[in-house]
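Only one chain comes next, encoded as structure tokens, the form predicted on its own.
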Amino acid sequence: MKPDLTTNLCGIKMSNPVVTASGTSGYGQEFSQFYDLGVFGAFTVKSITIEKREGNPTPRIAECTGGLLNSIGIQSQGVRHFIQKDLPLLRQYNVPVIVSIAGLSVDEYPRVATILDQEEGISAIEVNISCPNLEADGCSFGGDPEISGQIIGAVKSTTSLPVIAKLTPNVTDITAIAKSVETCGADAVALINTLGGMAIDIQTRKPKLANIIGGLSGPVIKPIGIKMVWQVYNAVQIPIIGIGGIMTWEDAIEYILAGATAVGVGTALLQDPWVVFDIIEGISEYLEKNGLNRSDDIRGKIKLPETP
């Protein structure tokens, strides 16, 4: 009998552990030209505001060792305009919905809730507080606790849906910000999006970007996004979107192992948008060849070294 890859991720039913990464996967307009979006156990969109927002300058992308420079600047068409041009289609497929947002300053977040709430289609939001800070000098919101933790409590207060809280690894303690989120209300987190990043055109001298720092993703970060994810499964009890590098399957069983409910798949996709198939036919081998039927079965089961 197949492994059974069904997945529960507070509430949202899932056919399988595989998610879109927010930003790499557009609205699914692109993907929807290759392959049913059900293929999908959710598609998380990538994240809108309130108003439109250009996004920053060109270049955006920068190609480094192991990974990917990006500088996108939150680009979106606003809320209104996802809802009446983008949502028609996700809707067309039997694939769970999540809506990723992005806030400009602490009031933009619950606004942006309330408008999706009153939307058929959607199964759960993702904050995004990972993005600049304007009102505090540039900052991440997501640096802060306590400032994470409003977020998503004035997001819970909005929305019957479910909340996922998407985490920055460029913190100290990143199990204190998952702390905080899970205390105001989050019904799950995700992590880790992009770190921080630069490069130089050593013959012209100038920033790779035209934003100067970008965000780094790709393999590169994936032992970090690991370790993370291990740290905040033993410091909540929310589920967890374990993001960050997964390239292969056996990337993806990492994460589960490291305790992630489900995984997100970003700059792989960019790279060959049919690994995702790949990665849940590997999933599935794996389980089966080790006589697991579900893989709840391994998660956060990792077989630590003996201590005196």
Contents of the next structure:
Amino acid sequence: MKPDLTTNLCGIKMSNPVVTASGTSGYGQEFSQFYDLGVFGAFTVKSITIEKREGNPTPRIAECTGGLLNSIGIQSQGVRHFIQKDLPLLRQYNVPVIVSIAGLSVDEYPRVATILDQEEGISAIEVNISCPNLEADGCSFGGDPEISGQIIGAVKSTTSLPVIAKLTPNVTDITAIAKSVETCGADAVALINTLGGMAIDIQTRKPKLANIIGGLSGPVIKPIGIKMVWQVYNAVQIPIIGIGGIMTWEDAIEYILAGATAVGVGTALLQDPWVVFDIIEGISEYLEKNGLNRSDDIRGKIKLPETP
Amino acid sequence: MKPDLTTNLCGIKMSNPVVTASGTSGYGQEFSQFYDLGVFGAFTVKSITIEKREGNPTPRIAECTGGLLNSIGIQSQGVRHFIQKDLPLLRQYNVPVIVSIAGLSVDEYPRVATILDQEEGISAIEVNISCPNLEADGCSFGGDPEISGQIIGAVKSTTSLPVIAKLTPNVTDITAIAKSVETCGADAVALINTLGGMAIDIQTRKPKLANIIGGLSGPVIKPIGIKMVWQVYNAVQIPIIGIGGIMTWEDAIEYILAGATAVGVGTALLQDPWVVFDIIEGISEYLEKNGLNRSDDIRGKIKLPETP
Amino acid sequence: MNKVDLRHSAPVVSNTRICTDHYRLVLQEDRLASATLPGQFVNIRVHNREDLILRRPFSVALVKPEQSLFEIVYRVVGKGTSAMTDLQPDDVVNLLGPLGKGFRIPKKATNCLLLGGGCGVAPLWGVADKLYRTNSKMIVVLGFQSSAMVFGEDKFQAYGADTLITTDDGSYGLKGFVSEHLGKAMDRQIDRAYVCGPTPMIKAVTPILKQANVACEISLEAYMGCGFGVCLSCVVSVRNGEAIEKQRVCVEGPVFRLEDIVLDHET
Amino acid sequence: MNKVDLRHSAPVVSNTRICTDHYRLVLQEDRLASATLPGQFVNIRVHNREDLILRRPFSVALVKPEQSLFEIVYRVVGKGTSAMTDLQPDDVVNLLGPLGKGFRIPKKATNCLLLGGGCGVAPLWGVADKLYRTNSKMIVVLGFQSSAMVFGEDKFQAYGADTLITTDDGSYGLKGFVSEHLGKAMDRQIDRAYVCGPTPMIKAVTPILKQANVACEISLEAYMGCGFGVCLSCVVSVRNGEAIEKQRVCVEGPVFRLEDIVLDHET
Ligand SMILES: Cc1cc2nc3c(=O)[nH]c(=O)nc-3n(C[C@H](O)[C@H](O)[C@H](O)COP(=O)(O)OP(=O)(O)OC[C@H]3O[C@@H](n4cnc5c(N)ncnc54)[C@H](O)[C@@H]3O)c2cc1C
Ligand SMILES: Cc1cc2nc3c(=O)[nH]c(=O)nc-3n(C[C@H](O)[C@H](O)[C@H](O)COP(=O)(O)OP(=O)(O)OC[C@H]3O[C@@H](n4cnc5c(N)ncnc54)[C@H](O)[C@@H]3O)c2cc1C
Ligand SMILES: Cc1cc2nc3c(=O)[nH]c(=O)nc-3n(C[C@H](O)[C@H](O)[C@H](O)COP(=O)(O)O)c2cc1C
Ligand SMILES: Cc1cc2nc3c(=O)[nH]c(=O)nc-3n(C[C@H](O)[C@H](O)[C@H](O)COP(=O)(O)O)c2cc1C
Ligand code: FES
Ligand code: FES
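What about the form predicted in complex with the partner chain, after the form predicted on its own?
Starting with the chain above, the whole complex follows.
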């Protein structure tokens, strides 16, 4: 019997647990040329700001062993442009749309959320409090449990949509942030965003990114993402979207075992948009082989070593 | 003309900037069978505790793409055993010895340092405040600027030796920690220690490490190390030992460009103890090709992009 | 809606060194050979290696639809291109394509200038191939570092093009940069110009071409995260009417009209 | 002091599949072929791949000092061993060795039991080779999963050993685990026993061997970070007089005396 991949993430009804990670699949236009967006459990758009933003200077991307550094910054056409130009296309597909929002100041977040709340065809709002690239030092709102909670609280008060807090791994204690956003009303958490990183070309002596510092993604960050998902799973009650270095179905299963209800795929989609089919298929086969009907059956179910 | 590789790190006179990273070359006994330890700019021993400690259960090590997870914990024979059995061997070599110390509580650190201060043949004390494996959640003294400063202050007051603070990258703001230990008297900082990470075997559903959580090292952490060294270089006056994913001379140069006075090699020595020769040779050739006499000439000298 | 499948597994037909640091890679793939326009590119996943996260973009140099063949010329500059030199006949290359917008080739005969530098010479083969079929007149000016790096001259000559080679050190053809010897070519009647080469060359020839007031298209390079428009890493500043906006080299380009390009400090 | 150089670049002589999932890799390296004792291991850096950080440890199965050859038998279980199947003659393998302490082989003839399971059978070839030269009597009991996994029987027979094969499913030799058929062998006169195999097998045979009170040495496996003693990742609990202490499989082992081994939940 084929396992049942349907997943309910804080009320979002998804056909499977695999979602796009914000910023790695645009607003759906390009991927919709490749295949039906309905393949995804949910489609998360690139973070949107209240006004149009240019993003960072180029080069904005650099490769490092097993990973990717990016400093795109939030290049956004602004929330109104998104509603007019991008949302209509997304509405055509039978896929829950998660709209990621970003802000330069605490109060920009609820302003964007208020505008989005009016619109049809949005399943949830993901609040990108991590955004490590906006400030040069790589720190962010998301580094402070209180400010994180404040932002989530403010967004919650503007919308009846489920609110997902996207957490940055660049913190001393991820559970403190997760607990704070849970207390302030977050319906789910998504983690991890990119890790602050930097690379220098030793021949030119220039930083490889014009922004000097960027965010690290890809296979290299998986052990860090797995650890944080496991910690957060044990610290809060709300569901988790596990993100960070998922390139294969094996990685997705690892995140589910660590406690994720859904999994977000980022860098892997830049490498190959069609990888989503393999990941979904692989999850299904793994469950089937192990005689399981739903991924819920293994969520967080790692076998802990007996203590001597 | 051959460049001059001699390096002065807070009074430690080193023949070159390449040192061992604590925990990846034991106490010198094994490497001394391979070659003269004098090849290193300094030899940093595995962290030592006041009493004998067993370390964590096995498996203690697991590979992940481009990196290594370890949860050795601090397996140590205790400081007195070190002084009796290991230090005499190290004294035979013409190499500055940096003794790394660790503690389970704040006051264990000065107790170890007091005992070491009596001994001949120690060039500096490195205070491992990071030690991400001792507590299950991966957090550590080193996550708190105040406690970090306290430990360093306490160690300083017991010894006239230079004191190096070894920082953990698992923090929201590495510059806050670096500034705090500088204020409390640290003569240098070493960074980064391992990043908290975890991996799960999806077939057995067991964590790959018996300790569940471990520390990530190797190539994967280099972009994070480079970023933190660059940030700390711009935040404090004391010199930096740059550590994290240095496998080749190119990596070493990248750290020096980011602001490191010396560089620490860890995981690479587990792969190949002889790699130190290639790294030193490569640094020398790079300087020579670029018409430079000393690595100081490029320390922190990255070419920043012009702002538009 | 018809969906596009950009994925291809193309067997290697040959992979040969054509001059210092440059290789010509001939691949077999029917759809790509038929559908790719000059100036479009493919994005190669090198050996499916786990440590090479990004694909590597290469302009298609020439297509031979009848034989289902297409080729690229690559210069060995780093990890990815070094590994590509190992490719053997029958190895299969994982690639996405065709990507981006190519050069516009008029249907009727025109007088054309083709300006190429380094590995940027290769994509002009495809341009010459198309122009040849329209009976256009071609003047080709190619710049290389030195005689050891020169390649492709014969290809253009085979299309009946007037071909001029420059080398930085004068070891072959005229000594100096392409821009220094452009004058001669510009004396003739030229309606359209096609440019592909390194950024310094583009910067140097731009003022001359602007002056001459010919319809000119230029292929730009940029660091690419995806190659199909979603990551926004490849943006350049482009004029759109009065406004200057960020456009993606991988989707809106890599070929842009000379008058639209803003060559600021970033490019 | 004489310094030890453990680094070797050993050309591949052959790399052949010997049964399901198992390969025999013959390498050429004079120092290793001469200096390695049965039970010692080498630590292989697979293809110098950047994503494979750790070396992979393999027991040396047999040495042929006269031809400067030594060989290992490896089972394909993961990334590293899968990649090793690509090794071709004349490829060069980067390895460290000989590492660890091997089996103690008495100078005089004795009655010996050799107990092997899975790829743990191979290192016993080296033991048999040495014992043969002392004119010792050998009884060999080997356990495999099924007939498709059986290998090496002929090797022991060539040394004149009495060889008994068991398979878990009975598809070859006796049905069942090694431990179930050990009784027969134990009826004979046995002075020493050499054991190499998977942990479950070791756990199963240990009580029987303890009972029999023979001098017994067992080769253990552990996850290894370095293979030469510095990382402390490979430790096991070992009796040292009254005390139980952590010892390193890579330096104090991999061969331990039966009476010293503490088979707790960790091993
Ligand atoms: C549209 C386009 C067409 C191109 N056509 C050709 C061609 O026909 N022949 C050719 O030899 N080269 C071409 N290039 C450049 C080519 O992509 C790079 O030289 C190549 O990616 C370098 O890879 P590497 O692994 O050897 O170098 P590395 O430096 O190891 O590469 C690291 C990363 O940087 C990127 N990168 C490095 N250099 C460049 C560059 N100059 N432009 C863009 N990305 C770069 C790579 O994509 C890679 O992800 C083209 C680039 C673009 C954007
Ligand atoms: C002293 C010693 C001798 C050995 N001798 C042999 C031999 O003769 N033949 C043989 O087939 N195998 C032997 N092994 C086991 C062999 O090292 C592993 O099967 C191999 O490393 C697996 O590598 P992989 O990349 O294919 O698997 P992966 O699972 O991808 O390996 C991941 C990591 O785990 C480690 N690892 C995985 N399995 C084991 C294991 N069972 N023991 C130790 N480390 C492991 C590897 O070193 C590697 O770093 C020996 C192990 C030790 C410690
Ligand atoms: C090019 C790029 C752009 C990104 N943009 C965003 C963004 O706009 N908002 C956001 O929340 N995360 C953004 N991310 C982070 C990803 O959503 C994801 O959290 C991270 O890349 C880790 O997942 P991965 O390893 O699968 O890529 C971006 C990542 C990349 C690589
Ligand atoms: C096996 C192992 C053991 C380590 N033990 C210690 C230790 O005892 N004390 C310490 O300060 N750091 C310890 N470290 C951290 C290293 O010193 C170093 O900071 C880290 O590994 C990053 O460098 P690398 O990427 O070059 O390995 C250990 C690292 C490894 C891999
Ligand atoms: S390369 Fe990703 S948008 Fe152009
Ligand atoms: S493997 Fe490193 S100490 Fe044994």
